[in-house]
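Below, in structure tokens: the form predicted on its own, a single chain.
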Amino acid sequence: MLELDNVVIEQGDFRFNADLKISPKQSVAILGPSGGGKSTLLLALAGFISHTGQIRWQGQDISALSPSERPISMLFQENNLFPHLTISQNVGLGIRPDLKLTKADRSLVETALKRVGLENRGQDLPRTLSGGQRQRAALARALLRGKPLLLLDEPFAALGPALRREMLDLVEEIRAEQQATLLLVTHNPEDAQHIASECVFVDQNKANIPVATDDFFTNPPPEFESYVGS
């Protein structure tokens, strides 16, 4: 369970309150208008910014964690590749900070190359391939950490809806077979239908309580309908 109790964030006039829980091992989807404090959430979820409240997993606060101590991999818009790093190397970095590779630890990358259909393109640098294979790339890095909790800040925006569809579909395979929580902001409601069991919705600086998909997009909050144009 991951427990957002009474969570406030403050950044100069800008003001974020969440408290909420989600089960384990669900997709949920975070929609939202621009600036309304959906991508803070999940900065604040990784301990990448500061707030007030406990964050809880399977009932630990890991509010005091550093990013790297915490049960969290996220998958940003812009994949974060170094561009002088190799493919491998880049997923590498995922077991290793230091690219100090076993020979087991190398072969756990090519398995993870391969199962994001990049096992041809590991002695290439990021710049040699697409969007869309730069961050199948830096899924699979995220795929090697291995982590129970997976935060995705709208990472295949830019990405066309046929490929956005099979990245989605790709994240799911890969999150059920890892069994893990998955936080997927979008401003895309057919993502959220096409992967999320339940929908948390930020409006306000405020992030409401999870609802199921069905529920949520059969009776949505008036503020949706509003956003979305409805």
The other form holds:
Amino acid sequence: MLELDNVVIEQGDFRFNADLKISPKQSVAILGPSGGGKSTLLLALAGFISHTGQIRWQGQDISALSPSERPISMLFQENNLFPHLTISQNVGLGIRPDLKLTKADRSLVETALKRVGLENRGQDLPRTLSGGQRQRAALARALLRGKPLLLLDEPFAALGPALRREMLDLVEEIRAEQQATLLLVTHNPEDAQHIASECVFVDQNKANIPVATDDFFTNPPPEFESYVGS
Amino acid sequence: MSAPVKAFGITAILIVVLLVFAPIVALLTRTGVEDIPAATWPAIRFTLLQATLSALISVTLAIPLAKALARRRFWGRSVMVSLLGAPFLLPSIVAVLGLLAIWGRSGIFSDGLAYFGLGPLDIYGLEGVLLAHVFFNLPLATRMLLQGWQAIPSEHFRLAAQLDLAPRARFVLLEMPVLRGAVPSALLVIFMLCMSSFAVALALGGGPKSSTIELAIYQALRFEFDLAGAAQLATVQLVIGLAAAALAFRFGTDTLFGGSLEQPYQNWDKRRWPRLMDASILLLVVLFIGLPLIAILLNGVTGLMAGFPAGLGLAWSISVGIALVSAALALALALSLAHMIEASSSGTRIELVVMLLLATSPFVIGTGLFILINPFASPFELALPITALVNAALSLPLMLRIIRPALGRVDRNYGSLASGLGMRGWSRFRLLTWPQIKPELGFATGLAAALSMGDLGVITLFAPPDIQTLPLMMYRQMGSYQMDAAAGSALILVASSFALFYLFDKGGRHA
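Alongside the form predicted on its own that was just displayed, please also present the structure of the form predicted together with the partner chain.
Complete assembly follows, chain above in first position.
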């Protein structure tokens, strides 16, 4: 269980509230208009910005932990790979942050790359890969880190619809294999319907409590309707 | 902040603080602040006069030049922008030799005047110092102003063209605001550089009428061994430097490096007069900067064909050694400080202390070190390490300005990712920071090495007669009228300085 207990994030004039619980081992979509605080929420969960209140994972307070100590892997919209390191090295960072990889480690990297469909691309630099392939590599690294919480901040926003669905399927497969919990920030209601079992609507500087995806879309909150414009 | 960052950072801060404040303390214990002897007033007056005039002339000439460069597209424009960067790396003593070949007693202008029964020109004294300072700083001022021009939004130029604004209105609306921002800081930076440009004063100034404060320090230390007198002069120099630095901090905008000078703006003005004006300004400047460079090259080749000057190999090795040691030291200091500044909440204060190094001229630091060392050891035996140390201190502010923003960029782009992955300490530096900021590191180290290679400053205070760097050897050759030998040494010196810069810069961008 991921619990956000009276979490308040303040940045200058911006003030954001979240008070909710997310049950483990499922996919949750975080929806809402731009500037509403979706990314801010993820950044706070991952420990990149400070907040008051408590964030608990499986009953344990993780609010004071540094980003790398949290049980979390996060994929950003871009710049997930270091441009000067090869794909293998980028993925290998998920095992050893100093890249002192053993032979066994290297074969783990190979397996992970194969899992995301990037076999034989290990020696390439990120710039030779397409946008989708780069996100696959980042996903391979998250796979190796094996953290129970996976945060995705619109990582496929720049991809076309077919490719995006393919990537979402891959993410969902990996999440299921790892028994992980996925939080996916997206602009696109279809993404949510495609993989999420619950939806969190974020608007007016507040995160609402999660609602089952079917219920959410059959009976959407009025703010959501004005957001999608239907 | 991680432990190694802290350890390295604090060590670096201690070294910088020692370099800034130890000389000041040494000077203040040696001198009473109350009485400045009457004999030093002419030197103070001359120093202020030449620095003020140099700054005014450089910036005044830079305005039409920057304007011409900003609004014209022509073949060779990018070459010309690079040419404007050349004097910065050119060792001062080499530039003086080049200027003498054009403007000196037996230079080409004097020869031309002799044809009409006039001349010859005599540029020793104020004229020569101003000439050399404008040669160095007109390009610098132009680059600073050009960056201001580049910051004007292109929409504004389009609007001015659409509304057909008269030149006057255009100037007031578009260019005045830019100049108001850039001119004061350009004036102050150039004033500070000219305050402490020892080599130019040494080679072209001198005598009771045109001696600078630094020249007087040099004479007091070298010829009279008057430590108290030197300390007094150095204190005066320090006070003026600090005042200028305070003003620069108050009015300055940070436009020295960065920004692109590549793209001229679209100019819709097709009238002939402005075009002719711009063309003549550009041509004159190309000649003003280019002719001395050509003279250095041609005379150097002639000089070397006449034979390699004796002792060149040794002087060259010493200079390269000092350049490499001081560049490495400056790099280590700059990297440690940049990390500390990025990671610490009192970063700006640390940066301010480093910038104080700019105000404390090398000569002040040198004089202070001389006084500090003198009771314990002979300063003359430590000439080379002290030169390397002071040169490193000189390049440090410049390097920091190049490296710190690069480090900030890496942190912004990849900091979260690296922290999220638990990359820290040495492996974070090795795997992330180093590969990412290598181009900037190479560029900055190249600058430091080239500047140190060509520097003729504190070495003159400390060097015993039998030890010399290449610039010092060149100066001694000029002093004994071995002009061929000096020209040969000059060419080797300038080639080595540029080669050092090129190698580091290239190494940073490739490999």
